[in-house]
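One chain follows as C-alpha cells, the form predicted on its own.
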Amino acid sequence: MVYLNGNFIAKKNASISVMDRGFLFGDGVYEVIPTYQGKLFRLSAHLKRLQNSLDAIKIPNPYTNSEWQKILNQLLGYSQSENQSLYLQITRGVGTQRKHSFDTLTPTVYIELNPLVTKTKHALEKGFSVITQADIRWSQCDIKATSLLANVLYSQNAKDNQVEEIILHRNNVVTEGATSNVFMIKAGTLFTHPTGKYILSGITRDLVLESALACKLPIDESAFTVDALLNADEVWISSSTREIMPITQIDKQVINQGEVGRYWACVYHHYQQLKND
C-alpha cells in the first residue's frame, strides 16, 4: 500500500503523468524516515529538513506538520513490521509541456514503506570497506532532491566493486559518502565535514554527534583530508538504514589494523538507546 495525490492505493496500481516534473526534470525534493517499533522517529527534524528542501527549490508544502503525521501514520497502519523505511516524494506537479520555468502547480506527493531492516552488532563489528572518489555533484548538496544520477553512479560503482560505499572529496577535502554521512575518530576527537552547501546534513548524523556527546567524545566540524581519513583511529559512516558503520578498509588500506574501534562501541551503544526512548 502506497500515499498518492491524496489516497491509499496498491503500490502496482499507483502512476503518474509523464508531464510530471518529477518524471521530466527530477524536479523535486524526498525524505526518509524510520520508524521504530511502529513509532515515527525524530518526525519533527525530518519534518523540518523537509521543509527547508521545499523551500530552497520553492515548492509550497502541501501539508502541515499534523496532516503529515496523521498521513504517514495511517499508511504505517497498513504494515504488519514495526520498522519500517518511510520515503516521501514531492515534486512541484504536472505540467502542460515540457519546459524549464515553471508555473504555479499542484505538488505531487508520493509515500511508500518498506521493512527496515538494520546490521546487528555482530555484523557491523566485522567492519566494512570503501574506496574514495571526486565528488562531481552540484554545490548545493544540502537540498535533498531527487535528481540523484551522481549518486546512483556512484552508488552503483561501489556495488562493481564490492565495497560498501564511495567516499567522495573535493580537492582532496572528504565531503561525504554517496549515501551517508561520513566521521573519523584521531587523537580521541570526532571529526566530520561542516554542515553547509557540499552535505546532506542526515537526521542520523545529528544522532551520532548527540551519542559522541554522550560518550564524553570531543567533537570537530571541521574539513579534513583523504589523507587524514587514511591515517584515522578510526572510521564510520552512518545513514538511516545503515545507522553508524565502522570502516575497516579504504582504498584497500587497512583502518586500526582491521579492528573496529572502542569509540564506536560506546557511540553505537548510546545511538540504540536514543532508537529505543
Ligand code: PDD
Contents of the next structure:
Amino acid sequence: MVYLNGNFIAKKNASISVMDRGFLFGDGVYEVIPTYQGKLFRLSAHLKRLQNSLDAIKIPNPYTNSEWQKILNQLLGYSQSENQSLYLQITRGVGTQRKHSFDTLTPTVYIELNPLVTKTKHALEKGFSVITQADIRWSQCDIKATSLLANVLYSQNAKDNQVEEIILHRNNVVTEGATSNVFMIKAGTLFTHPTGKYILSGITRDLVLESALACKLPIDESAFTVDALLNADEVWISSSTREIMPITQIDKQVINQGEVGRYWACVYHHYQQLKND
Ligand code: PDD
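May I ask for the structure of the form predicted in complex with N-(5'-phosphopyridoxyl)-D-alanine now, the form predicted on its own having been displayed?
Everything in the complex follows now, all chains and molecules, and the chain you saw is the first one.
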C-alpha cells in the first residue's frame, strides 16, 4: 500500500503524469523517516527539515504537521512489519508544458514504506570500508532535493568498489557521505562538519551529537581534512537507515588497527536507547 495525492492504493496502481515536474526536472524534495515498533522516530524533526526544503525551493507545504502525522500513521497501519523506513516525496506538481520556470501548481505527494533492516551490533563490530571522492555537488546540499544525480553516481561507485559508502571532500575538506553524515574522533573529541550549505543536516547527526553528550564525549562541529580523517582514532557515518556505522578502512588505509572504537560502542548503545523513548 502506498499514498498518492490523498489516496491509499496498491503500489502497482500508483501512477503519475509524464508532465510531473518531479519526473521532468527532479523538481521536488523528500524525507526518509525511520519507524520502530510502529512508531515514527523523530517525526517533528523530519517535518521541520521538510518544511525548510519546501521553503527553499518555493513549494507550498500541502499539509499541516497534524495532517502529515495522520496520513503517515494511517499508511503505517496497513503494514505488518515492525520497523519501516518511510519514504515521502513532494514534487512541484504537473505542468502543461515542459519549461524550466514554473507557475503555481498542486504538489504531488507520494509516500511508500520499506522494511527497515538495521545491522546487529555483532555485524557492525566488524567495521566497514569506504572510499573518498571529490564533492562535485552544488552548494545547496542542505535541501533534501530529489535531484540526486551526483549521489546516485557516488553510490554506484561504492557498489562497484564493494564499499559501504563514498566520503566526500570539497577542497580537501570532508563534507559528508553520499547518503550519510561523517564523524571522526581525534584525541577524545568528536568532530563533524558544521551544518550549512555543504551538508544535509541529518536527523541522525543530531542524535549522534545528543548521544555523544550522554557519553561525555566533547563535540567540535568544525570541518576537518581528508588527511585528518585518515589519521583519526575512530570514523563513523550516520543516517536514518544506517543508524551509526563504524568505519575501519578508508581508501585501503586501516583506521584504529581495524578495530571498532570504544566511543562508537557508547554512542551506539545510547542511540539504541533513544529508539525506545
Ligand atoms: N539519506 N547526507 C546525505 C547526503 C543524505 O542523503 C542523508 C540521508 C544524510 C543523513 O540524514 P538523516 O540522518 O536525516 O537520514 C546525510 C537518506 C537516508 C536517503 O537519501 O535515503
